[in-house]
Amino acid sequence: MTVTSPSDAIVFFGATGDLAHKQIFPALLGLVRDEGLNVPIIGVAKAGWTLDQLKARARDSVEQHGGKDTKPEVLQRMLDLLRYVDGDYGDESTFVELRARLGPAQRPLHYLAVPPSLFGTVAKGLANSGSAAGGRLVIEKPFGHDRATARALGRLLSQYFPEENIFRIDHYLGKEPVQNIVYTRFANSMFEPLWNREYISSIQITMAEDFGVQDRGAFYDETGAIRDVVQNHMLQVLAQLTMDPPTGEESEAVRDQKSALLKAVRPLDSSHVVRGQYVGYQSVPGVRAGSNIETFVALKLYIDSWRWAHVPIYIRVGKMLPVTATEVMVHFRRPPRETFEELVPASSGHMRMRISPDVSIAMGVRVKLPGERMVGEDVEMILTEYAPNLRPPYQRLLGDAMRGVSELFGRDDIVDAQWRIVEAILGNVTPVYPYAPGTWGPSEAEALIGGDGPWRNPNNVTGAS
């Protein structure tokens, strides 16, 4: 595996913002506590703040989002590392001051917790001040609004940073249960012979949320479910689930296989898409009257490869559904004949991977009922189950970015492949069906899955579905 020198400073733009408060400060605290982080941490924002105010913000962040067992001395160590630059991102003097604050640091990690419209401005300012040389750039999704804008963003950033130093965060990839999908597949030889079109009949991936868009009305009404979670989170889960095993020891091996898989996914068309909008969405502040943005979408995908030819893959995401849970259901084909002449459901036999809020892996099998007759029932065996007391995704991802480990980050060709899959269904190309809050979306989604159904609805009980 390629060895790179770790970053010797962290700069995070948008230091006074919501993302920094909810995610970045707790992640930095975790790095100080668990990995001995001991480099300058420089916050940059245009807020008219002082360093003392930033430290107060960090302390409040840790109290609210960093866990109740934080030791005072650990928090103090993080606060002692903090620096602050207050200035406009469009002002050259802001970056001149930043370069001075970096001192002898030659490999800073620059984290952009700012709107995408500012990515180019900040990257240019870093380059002009000498802060980009030897540095790494971390950006948050969305990586463009469609394929064309994503490509334009890639060209823009490449003027200032080489691709190997650009880290595109999809926090979903930092989740331990998502990583467990790949590990379980490739660390157990029993699964690989079954993981193909000969033994798998269909796959379902469901990401359900029991809440609405809340205070994100204006953002969500420009985005919708496809752009918000399908194009990135769900396609990344799909890649983890269906890619071929990585080869070699290079850090790019995993991303090479993801890229190959996503390039083989057939672009979506309107006949394989059902969009919905929960009743009441248009009353949310920031949402346009008559909006046709989807808060629910169900998709039918195919992967044009030998391994997955003709295996339908269904993805369903939505807000204001009955529960908050994310699950993968892999349905195995029935034996070529029913030896015991039973009427067995086509969905009998599955592997279930629960990603959130709890974590579990389970196998659905058919077992004999007690008695003389050779008849059975479907049961589920829980292979593993544990509480989500795991390292937060942002801590994992920031630590990897500092070490130059790119495996869990988006790559330019991967992002392009993801946009290629959804490009034809962006915008108002299919009807938007209303659905009542607390239901599983519009009934049209059942017609989409048809004979491969029904949808397997996760519930809020640990280890159940």
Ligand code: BG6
Second form
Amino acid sequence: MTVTSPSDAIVFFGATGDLAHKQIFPALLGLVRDEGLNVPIIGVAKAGWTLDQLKARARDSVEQHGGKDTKPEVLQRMLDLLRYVDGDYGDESTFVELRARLGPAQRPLHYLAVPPSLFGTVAKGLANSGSAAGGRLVIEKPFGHDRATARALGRLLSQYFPEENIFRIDHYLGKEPVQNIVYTRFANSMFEPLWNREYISSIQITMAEDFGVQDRGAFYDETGAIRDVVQNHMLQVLAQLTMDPPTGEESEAVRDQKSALLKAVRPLDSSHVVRGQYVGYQSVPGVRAGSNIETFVALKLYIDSWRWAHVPIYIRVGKMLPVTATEVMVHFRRPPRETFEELVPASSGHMRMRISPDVSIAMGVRVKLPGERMVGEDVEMILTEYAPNLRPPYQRLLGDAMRGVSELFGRDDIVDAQWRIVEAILGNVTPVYPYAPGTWGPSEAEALIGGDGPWRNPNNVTGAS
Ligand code: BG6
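Since we've got the form predicted alone here, give me the form predicted together with 6-O-phosphono-beta-D-glucopyranose too.
The next block holds the full complex; its first chain is the one shown before.
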């Protein structure tokens, strides 16, 4: 049954864990403050905690991760909505107690902030206790470890929740600037005629982070950069950037176009991949000695469609790079012939979309230098620049899931298409080159981009590149 009315309770499993602390409590506080959220919020965990301990944890969370400037009475309102169920997820009585705590709620939203290995156990417990019917399920990446396990997960969840009621979070889609890519493209008529192989020569997407894997060594060493951020966040950005305009009013219009685009992306092969690992990664606690997991990857992709045929698309992500910034560069083709006394550089003419930490959209154009000669220079016009993340991604996404608005979530076929693209390069199929922390990754990445380069390295200065 597709649920159409707003959820009348929130249940979050993994209530004492890291994700709840970093993201969920601040998001709930934001929903109470900005949208008047007023439904029971039930935390579930196996920690031997009391409700008071959970409340203390919630206070600490908003203090550290956003919301500390919120009025005390708003925080109190959120704390008053909190309930707590302590119990093992494999134990039927946990779910019986949960159902009792849900009281008259008929459309609870269940947020699984737990390891993916527990998704099936929790979904089954919910179904058996009568808490799944009429409810929604929110899950966090990773959705599987590869295509086969992702499909198995999809089949497992579909036994308990219909696809329409499953919300797969990719927090990148909750970011304002990521939505702004689609907005700018389709709210203006001037970009669309240029947005194809006739006018665009190549695209680069860089997601750089100037920190390492921090305290997530054990998780990261099972994951690597391709699974951690390429299969999901980067391919979602790519889809926003290159999909066809949604048509009609159908609520699935946007996801249908994304799905079509991702299905047209040619699966990667090892000749289009350069992996790297920063020096020092192997001494992070939890990382296996001799690990060949990548902390950096550069990729070259093609989309097999009329719009994008032969346009190379480069994606580069990495930890311990010189800056923390995510940026898209769309390069326009050079003029078909030289008209003036100069060779217009191939790098002239671009659109740059900076997604984080600050936000800007800039057009790179060539303008004439003052003087008699018809020669010019490249300048950038900054189209927009505004404070990032007015509403934190998790607040936006949780609010949407509660209303049953699924546009900004993954979908079974989309997740499958994303795995299809990276499947052949998962694992140790290409060499891992070492790179020094604070550099732009191994030099082999330069060879990958070759004549389409150089890579445009985002600056850490607002607006500039
Ligand atoms: C997460 C990855 O999904 O996204 C992290 O697991 C990464 O490794 C993070 O650092 C980046 O997200 P944001 O919102 O901080 O850019």
